[in-house]
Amino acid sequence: MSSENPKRAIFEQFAAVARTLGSAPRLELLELLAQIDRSVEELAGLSGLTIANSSQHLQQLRRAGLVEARRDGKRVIYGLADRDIIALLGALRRITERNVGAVETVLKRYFRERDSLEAVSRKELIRRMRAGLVTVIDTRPAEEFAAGHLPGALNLPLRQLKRRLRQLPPEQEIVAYCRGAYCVLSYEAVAELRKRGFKAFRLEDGYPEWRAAGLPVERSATA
């Protein structure tokens, strides 16, 4: 690190972190860790990477100061090193959506085909929750829900949705959320609910962004 140009030296460190983020698998691992701390094996299973590949990516993230690791018996558990990482990923998403045409193409072909209606903003959801106008459903797996969820949310993982429809009030709006803006779980849940006559919408992003905004969350021992 050069002492002659301290600003350049700091920018070099910024660039090192940016290079670490320049990997789609690493961004996906960060999204998974934004839900709950996980082992290498769990992350590999959820991301579709091999354990060896997941471990290599996690070591890169750890060296950049983006994740932390701790031992739990024989397992190594990883978690985000800083909650501001969620805000960083959100800023990256918004800038890329606005300025990179290829992202707009993917959004049109995949996500907007599944839901062309405007998503509900966090501010609007808070208003509806306070007025008792909405049922909120969390479509993530039970262990992620237990670690933290929106107040009063009902955990309805996508694979359980069809057999638990009776738990949903047919006369009330439903807002579904999951891991983030591109998490397909909420898209699929909303599509299924609309097919069955429910008035259903998505939250604009997901649980990590809600928590990073400093909004209230709840935790439970079981889902």
Second form
Protein chains: 2
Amino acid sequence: MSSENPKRAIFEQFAAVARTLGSAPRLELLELLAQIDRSVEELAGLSGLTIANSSQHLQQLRRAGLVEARRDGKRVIYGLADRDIIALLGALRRITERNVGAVETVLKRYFRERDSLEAVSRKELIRRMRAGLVTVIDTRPAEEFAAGHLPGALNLPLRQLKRRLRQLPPEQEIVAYCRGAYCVLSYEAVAELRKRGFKAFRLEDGYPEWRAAGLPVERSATA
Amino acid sequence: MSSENPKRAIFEQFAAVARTLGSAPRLELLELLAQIDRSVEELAGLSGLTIANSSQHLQQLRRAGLVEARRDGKRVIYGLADRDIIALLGALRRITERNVGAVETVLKRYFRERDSLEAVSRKELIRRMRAGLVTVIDTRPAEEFAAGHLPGALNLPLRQLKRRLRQLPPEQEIVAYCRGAYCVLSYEAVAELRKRGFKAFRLEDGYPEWRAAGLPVERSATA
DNA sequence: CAAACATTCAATTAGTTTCTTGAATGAGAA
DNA sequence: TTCTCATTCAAGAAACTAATTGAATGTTTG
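For comparison with the form predicted on its own, provide the form predicted together with the DNA.
Then the entire complex follows, led off by the chain already shown.
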């Protein structure tokens, strides 16, 4: 680690960033932040970490230049430092998927029915949206929905799904999305809808990727 | 790390891959492999690691699905498992550069003259190549050059540079490239050429990125 | 100013990772 | 078979990282 070798010193910089990504809790925090900026307390709650622990992970992410913090009254709000970080996470996901069969295995084990894994690509979804063939539902909490969502999407958080089945067209195809490829909400929604006889699919990735691709989004009050 | 939480289990898979990237020696090995497949001994020599240590790092890279090994007689030859890994390393580099000023600082400190850092993009290089405005030199060792290089490039490894200055057109602009953005060879070549009065620039990135972008390459005997 | 609150800091403990050394494989050559 | 050589394995010491706890900081509110 001595800086006598400049090449090694540069690799050490890259390694430090990669090392920061090399922790499940920190990746989870990044995924939460890919959605919307949030306070420490919120992040701790959503990730299941203690507040102190979250704070420490967040500071590491900040030291690596991956997130930024700003103060808002009593709270400190964190957010991604750079939209490109979503691309980096995507690349990491792709490589991991391709190379480590275990990821798929874990998914399969959890979601028993292989069927519910069928995913629609963004491109395909856009085509079907244009043709008016599809109802798009956003399974994230109302707060995240309000901050931005796919055009024409219906906000249907998981907890409300059963109560609001009537609002869904029984004939039309339904595509559900959520925070990203491995956000469980949309998987669960699809499984539930299929059980009730709906033609439901999952969007291959989620809202952050949609927005990062420069596709149109809507902002609005909660549905 | 119990797998009771499937979401966490998935993030743990991603984290394991990222953690494998989080080590300067391993990133250096990957950079060497981005060029051409190589034996353990060769990698150890080029990276300055002991053989046993290289072997262990390589096995970690293999476990993470980043490299693959095949046997060739007495030796084991390693290579990148997947061309996309170059993209991942590129994304990591971009984020690190943008967010950690230290990288540039280290570079600056080493290459004193800020001037020699001026880089030409791939796109710009292609334009100038088409117009016949530029001499392209490849500063990598002959072996790597033979395995693939930019069309029309002249192989001029650093050690031969001084001896072969005559072969270079004194008027025309020269663009040097090597193994990637942080390969020191092309920096040194540019510094040397400028000292001698040539109009020399560095290609922003290197051969692996060129090839990964699907641009044409030549294979040939050593120049 | 003092109380309440969100976040951060500091110190400890437990668990990983790194590099080194020397011995063990396993393939090819004699 | 036996020798040689490239690579891998195994074990141990040193350095680093994560999570926990309780105290400290700094902001808003009364």
